[in-house]
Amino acid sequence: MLNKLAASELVLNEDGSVYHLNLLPEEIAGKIILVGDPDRVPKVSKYFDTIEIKKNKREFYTHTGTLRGERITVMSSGIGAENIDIVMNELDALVNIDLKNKEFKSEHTALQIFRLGTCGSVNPDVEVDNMLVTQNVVGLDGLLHFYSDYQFENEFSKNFLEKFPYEKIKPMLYFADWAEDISDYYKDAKYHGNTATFPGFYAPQGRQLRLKAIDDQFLETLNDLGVTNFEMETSAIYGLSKLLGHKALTVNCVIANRRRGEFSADHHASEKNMIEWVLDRIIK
């Protein structure tokens, strides 16, 4: 059968399960919050109402249960988009991938994926410790470029290639948005706006210790180009939802303004402010 998978493509576990993340389909409800820190899974599911299965595997945890009568599932990624490609393909697997027989399902489930994170300002407008939904992102990590059927463009993205400055690191941009059709979730978030996701946590995002950025000015020159805050997972999430059928939002905690040098007095408040928001939202 042309769409079987051979074992060194789809890699699972001894006991079935999908390599990274170490879990079967069973084991993920059809609603999936994302955050980045271990650490945050359990500060989510003590929420919930029951907790089916806990399981980790290398930074992957996952904690699945119901809450309010359905059931949900909260999961960390680690950093980086690099993990996120891990995260969404073996997600997708989950659901859309005979795993016994390695062949595609001839029905697509479309999974809902929230990913709930922390994040910086470029906008001397926004306030630290206020939610801001991602409308569109722009990825400076190039990972959807290694994927052969992905195009994206719309007003935010053809405003951006025009005026980007930045040649060398141009090649490397794609675009992404959330998906529309659940944004109504979080339309009463102080904030939506346009994100930059990068590769890095120094250069990248301005940051200079022994080495030098490529400009001072950077962070000021995505803000003239219509970036409101910065992180380094969304346009992953956003580009492989796009790609694979899923659909995802993406709210952060503002925890630091760079162009005012703000910074939360107490972002474990408002990390709690924020799961409680979400939750509030997602599941009625």
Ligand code: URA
Second form
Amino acid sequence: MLNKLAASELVLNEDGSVYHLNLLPEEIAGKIILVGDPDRVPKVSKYFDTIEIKKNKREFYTHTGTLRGERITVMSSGIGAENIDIVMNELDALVNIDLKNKEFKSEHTALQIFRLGTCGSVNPDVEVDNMLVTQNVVGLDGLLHFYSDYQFENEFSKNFLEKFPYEKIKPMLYFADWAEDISDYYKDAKYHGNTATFPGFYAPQGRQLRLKAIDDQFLETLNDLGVTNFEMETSAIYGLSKLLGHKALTVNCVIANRRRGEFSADHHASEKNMIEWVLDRIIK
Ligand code: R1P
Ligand code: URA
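Let's see the other form, the form predicted together with the ligand, since the form predicted on its own is already up.
Below: every chain and molecule of the assembly, starting with the one above.
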């Protein structure tokens, strides 16, 4: 099989690092914490015993070091599924493509990816300042349509697809089944739920400033279909992890309860709590 990639397809920097993440293969660990906000990277790595790598380009900041003796990376993705397209493909290239020869490696390496994010809830009973682990994800962002027809089928997805009333929006649904062996880490989370990933923060999340959303009952409709919370990255993380053979699990801290109109009184404290909670569980 001819599998040498052209220079235009796998783009590298002068030092051989992947184009956007600006990283070399030896600069990432097998366990990767993915956060949206670049400012969250040092808030995670301050708990590391050592930090051997600090690199960045654009919104992609990476710190790699050790925690309790185990190698670990924390990286920011910035906002949105389109950034996750870059992060997932370039992380995969770092472990599964020989960058010097631009050839696929014969042995596959699976990464463990832990998203630590913030989210809003559409279920009035999901309270702010608590953590929610994503079991099923509904992608309303559209990214996965460019890759595959694959989507997970279970009771939740069948019911969702049957009843979803917006013809112009084509959902893609994924499920954290490939994360079973790592989902054990988060058994004691307050909430396990169904996350919707949106392609924007305002109308796609039902917010109306000067522009009206297509339907001001959007969030209520999603809640009626079993969605608990929403953010802007998990469908792309779960979908591309499934397709590329990695394991991924999202935990988001709920900072807004949109049905009750509540916002966290101290989202920095909630974020800190989530970081400590996750680090305690993923590296014992
Ligand atoms: C919007 O404010 C951002 O916050 C959430 C959303 O997914 C989006 O990226 O996640 P992070 O806190 O991880 O950035
Ligand atoms: N992240 C989002 O995408 N939306 C919110 O309302 C809160 C966090």
